[in-house]
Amino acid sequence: MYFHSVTLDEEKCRGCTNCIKRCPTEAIRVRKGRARIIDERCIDCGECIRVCPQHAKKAITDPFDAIYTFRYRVAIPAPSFYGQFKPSVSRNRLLNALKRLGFDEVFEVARAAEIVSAATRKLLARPDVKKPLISSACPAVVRLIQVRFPSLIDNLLKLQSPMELAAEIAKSRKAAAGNLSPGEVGVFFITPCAAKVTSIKAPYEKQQSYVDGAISMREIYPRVLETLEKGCEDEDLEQAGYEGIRWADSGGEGLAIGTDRFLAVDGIHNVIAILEEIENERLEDVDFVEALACTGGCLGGPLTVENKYVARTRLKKHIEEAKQKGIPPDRQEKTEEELVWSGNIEYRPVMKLDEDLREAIKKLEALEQINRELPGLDCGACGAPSCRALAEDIVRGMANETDCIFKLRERVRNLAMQMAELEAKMPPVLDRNSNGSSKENVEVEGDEG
């Protein structure tokens, strides 16, 4: 069973082929008109939620009456949370909105991320570790490796996100000081993604997660600005620098880790692209890959409300505030162990043809026949996203040869070219004219007049 956050409102889908030529794990295929997602392929990476013009694909979030199922209620926004607002709305002012919505408390994402920075600078500083690292704050990322990359889990920083490591410490916290269990401490991210939510309700690197739901920032957007409206600058609640604010734009994991050995990379397609050349041993004088699925990191996830580039633009002005604040990174010691990963994340064979190798190899062989008499223009009309695609799901079963227009058309050339060779054939006695009477007859008739 495979949880999802992306799902399909067949209502709204026409049908179109904008998702299936996007999606970088080929999840998707057009049957009946409609959009399938394929559940074991999805890394819920959202690119179906932007480019679909019908808005047919959406995220599955918590709804905000959510927070109220729990005694004690902490409000964990990302880095990314802060771009969604004009410039003259303070990082604070933001906080204590969130805070007055409903929340006992805010504790910023951010704060976390300069501890994971700590944490990754020492992993690097050790010569047993595989490198290139490759960032894992982005769950769409790990989930593209665990299906197509299998030979790089190993390069993978197996340490808690900064949104897992901000829940435990609101939720220990919180249990230590008072007389509440950690199941009465509800933790809620401000998610500007569909693949966090993914990662909080089906976690591949432990049993359970720590983040207890996930508001989108597009649902909380307006609760925020009417709250900004009726002023709200009480508390002090700043408590992130401006390292792990950084963390919301692409090059901000990296920058904060303080190497100049680092590559990063964001948009899905590019993100495989990298991913292909360190599989294939040509990324060189590079120790640590901050990959991001969308365009633009966090900044740029389909549950934002602001677009990417204003965002950046304003982030920018919350990062040299934090400059000037001089509030300092997060120092609290935390070791790799306390960090490090508690499951064993595991390679999701999905693109196996058959479980057993003999079956395969001969299923292999008949997908790339098909496929070389496909004609390869990857159009998309038979509902694949690719020539070798659909020959792939003719091997599985899930389609036919004739789904290819061009297929089908050749089909009706030659059936037509049939029908008019067996006409030509067709017996005398059968030959009949328009009256009903038949050609042999009115020529006997002719010559006995």
The other form holds:
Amino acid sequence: MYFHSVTLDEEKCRGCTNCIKRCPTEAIRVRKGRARIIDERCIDCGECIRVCPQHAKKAITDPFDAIYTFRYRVAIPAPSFYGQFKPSVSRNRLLNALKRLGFDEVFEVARAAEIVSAATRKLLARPDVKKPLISSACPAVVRLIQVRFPSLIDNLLKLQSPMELAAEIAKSRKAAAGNLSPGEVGVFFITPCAAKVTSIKAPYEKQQSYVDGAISMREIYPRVLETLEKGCEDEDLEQAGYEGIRWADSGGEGLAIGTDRFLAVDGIHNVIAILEEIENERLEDVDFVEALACTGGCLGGPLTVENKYVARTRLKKHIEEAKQKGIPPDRQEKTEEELVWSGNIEYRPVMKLDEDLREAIKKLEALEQINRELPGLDCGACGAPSCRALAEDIVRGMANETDCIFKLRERVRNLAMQMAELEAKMPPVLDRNSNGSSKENVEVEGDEG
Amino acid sequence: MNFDSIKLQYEIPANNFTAAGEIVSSMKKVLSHLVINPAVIKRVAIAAYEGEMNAVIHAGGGSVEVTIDPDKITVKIADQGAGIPDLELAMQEGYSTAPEDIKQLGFGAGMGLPNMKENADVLDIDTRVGQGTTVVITVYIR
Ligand SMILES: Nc1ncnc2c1ncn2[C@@H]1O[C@H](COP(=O)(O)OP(=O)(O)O)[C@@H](O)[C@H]1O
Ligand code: SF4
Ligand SMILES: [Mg+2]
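Same protein, different condition: the form predicted on its own was shown, now please give the form predicted in complex with the partner chain.
In what comes next, the whole complex appears, and the chain from above leads the way.
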């Protein structure tokens, strides 16, 4: 039904409650000692991958060898890639090392990011644009809006992401050069996260992605290190300027917009707080919102290798070097019309109790009723993230009231009390100790006699 | 019990500037279980927020009762504050009696009541000086 990159490793999962509590869309339940992801609700933000102490949540990516199914192979590294390596390695050497792994070409997503930034600036200047414009660069945030903030769908920046644009440019260039059919060119994204993988395999804004596969930054990292050690001959592969590189960090996309009226928020729970503000129209002084699911932006992506704070420092070095180099002059710009999504996204009411409003109201009333009876401790022992979520599951027929350990105890106590009561009601002839009379009386009688 | 409608109740504490936002978020969470046009929910949320904020700022807190019927959502905000002496004046854009320190916090732009009027299908205000104010916001679902 839904493709998700984020999946569960059944072997490793021990059924603890860490992930259910952190999931921003209440998409996880623990059942029979294992976490279960509710497909419909998952937005692939990767929060559970990060918090799982057993490392039982994983991201499905393409194996490296998938590149060999194509005759001509292009690597498109996310800007966060540059932050993963020792500061002594220049960006150009990194790009060369990446290419040597088996690619015919490397095209920086950071370069495409600059084109997207230029188009965003133009779009923002148009009077008919709905403000604040919310970046669509992070697919997890787009999906969050789709399931939890439907009234903000109109605020989304409906331009192709830098990743899609990079792939499109790489492909169309090759096609224009002739001698290769489009099917023979394979473009692979070096990804910091699961969300991007899902956006490639199941894009929301169109039928098919330009990207042919996604390789985890974690998987490619040791290979790049190995190649770097061997040393490699350098050709000039740097095309992006500092503005594009800076997209890897929280605030990078916003800074490229060139306005003070932007807000950058990172970390999925912080993003939710800001989206609430926008939905309630309490953010009038902001024109552009950059919202990234990961704390630290893509540098904090679940598939990155380096600590995000260390990576940030390293990225700064690349930014400075790019500034010094100066942005190359042959900018291939695209108009905002050329970048606009071919499709649109629709509200997915994943929390609905029933299609029919009357029916849904009935179920909601039942939900509230059950919720009032639960202890309100949100302990998670029932496998649901909160008492309210358990009440919801009960109404949906997916759980029972006795899944709550407190309710279970209450029931056991009631049963025990009933048993005690019944026991007290035993016929006296069967109970030798009852009211302590018969035996004593006999003895007393005997003493007297 | 009437299963065709549902009531939710919340308390609005005095001097708590985040309470209105929190109440609105939990209202929205409840409403997300029903398939209602997001634009309708948004209007309810904005109007309710302003009304709750007024109870916080001008009336020392109050209470909210949300009723969801198959055809409409009603939000009743009641307080026992000072009441509004001149309602017509209060309804004007930019009119505010909020004290300076509150204005400094970014509230008291005098747009609350006009905003409620704009977002509600029906706005009913019953206010008595010295006794309190009851605001009923109605938004139709269809
Ligand atoms: N619940 C209330 N109790 C007393 N006075 C109120 C109440 N709600 C509104 N008012 C009065 O109406 C004025 C205008 O309200 P509103 O349009 O919300 O602007 P603001 O809250 O920014 O002052 C307030 O300044 C206040 O004098
Ligand atoms: S912030 Fe970046 S790394 Fe994290 S989910 Fe979004 S796109 Fe992926
Ligand atoms: Mg007000």
